[in-house]
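First, one chain by itself in structure tokens, the form predicted on its own.
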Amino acid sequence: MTLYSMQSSGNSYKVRMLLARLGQPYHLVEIDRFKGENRTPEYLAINPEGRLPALALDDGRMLAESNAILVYLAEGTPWLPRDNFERAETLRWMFFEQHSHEPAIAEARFWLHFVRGGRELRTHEIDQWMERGYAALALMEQHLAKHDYFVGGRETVADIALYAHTHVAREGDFDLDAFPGIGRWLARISGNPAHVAMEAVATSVTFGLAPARGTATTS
């Protein structure tokens, strides 16, 4: 398989983590965000709508949202529960994580940590994503108080989703002190043996994504 996917995509990093787990090769193929590399026509004939990640098949097929990337790996393991109301419960917090956890961490880490200037062009915009960024944190605190992961008492791809971003959401501004319950969740996820760091290079990597002949890169 191969996986296009930028290092400090959040996004990106989860299916890196899941891969790592399942003891999964696969061939990364990274691709630069901030130089345009995800708007080229090179890479808008594997996925259209331009984001990260994008996940291609041995047999041809490709596989986009890194959420639903996770499903179909973890398909079959210990990472998605068979039992039917838990496997309801992984999706529910997977849900969760796409529309009141991502869209709120996500964001102020993209605008305060990597632009230059972010604070001031998304000035009207912080203080929404740190109202919403910490309802979703609490949230998760008030369920890690009783309980060690999000569903069924083991890690599954409702930890894997909601850890990618969690974990850097002080480069958003976000004070993770008040939460030790996700302070100690956290340290579990990173504790597993087969666990990589967002850092961390994979050993089989290509940089971008060469012109088709006869077409023009733009960014």
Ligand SMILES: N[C@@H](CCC(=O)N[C@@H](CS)C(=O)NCC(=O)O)C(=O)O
The other form holds:
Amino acid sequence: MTLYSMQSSGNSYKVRMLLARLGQPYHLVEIDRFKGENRTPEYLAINPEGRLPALALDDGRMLAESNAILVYLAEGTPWLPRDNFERAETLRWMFFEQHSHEPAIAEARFWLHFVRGGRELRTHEIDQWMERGYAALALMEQHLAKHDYFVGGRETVADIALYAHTHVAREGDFDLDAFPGIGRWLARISGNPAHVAMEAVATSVTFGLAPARGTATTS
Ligand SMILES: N[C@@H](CCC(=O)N[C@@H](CS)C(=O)NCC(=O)O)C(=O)O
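Having displayed the form predicted on its own, please output the structure of the form predicted together with this ligand.
Expanding to the full complex; the earlier chain stays at the top.
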């Protein structure tokens, strides 16, 4: 399998986290969105949406959307519950992550931490990111005050999906000190013996995609 990923991308990190837990070997292609490598014709031929991550299977099929990739990889493993209700609950938290959490917390992190001048460029959006982001964190805190994990009392892909951007939420100006349940849960997830940090470099990596060769024309 080949994972198209970017080191600092939370959505890409979710997939690297799960692959490490599963002990699944893979090749990683590092795509740098800050150099526009996710919008080249070569990358758009792999993922027409031009986003990261994308997973190319050995049979040539390609899967985009981080949470869809997590579900695909977790099928048949303890990270995706078999029980119908627990499976639906897992999906519920993953949909919540994409709808209510990531659009605020990951956007704030991107513009406030990575983009020079981003704070000034996006001043009008900051209040909304804060309101939505803190609402998402409060809901997580409410759940984690009573539960060690999101579903079924053990780690699932719902935890992985939510961990990726929550553990770096401070980079988006979110103060996590008021959320002790989240703090304990973050430590629980990172304490998994198979955990890899966001900065950890995969064992088999290439950087960027070679430009497609032009078609030679002969007369
Ligand atoms: N819903 C998608 C979001 C993917 C996404 O937005 N990825 C970011 C990096 S974390 C990206 O590729 N941004 C570049 C762009 O949109 O041009 C997923 O979960 O995979």
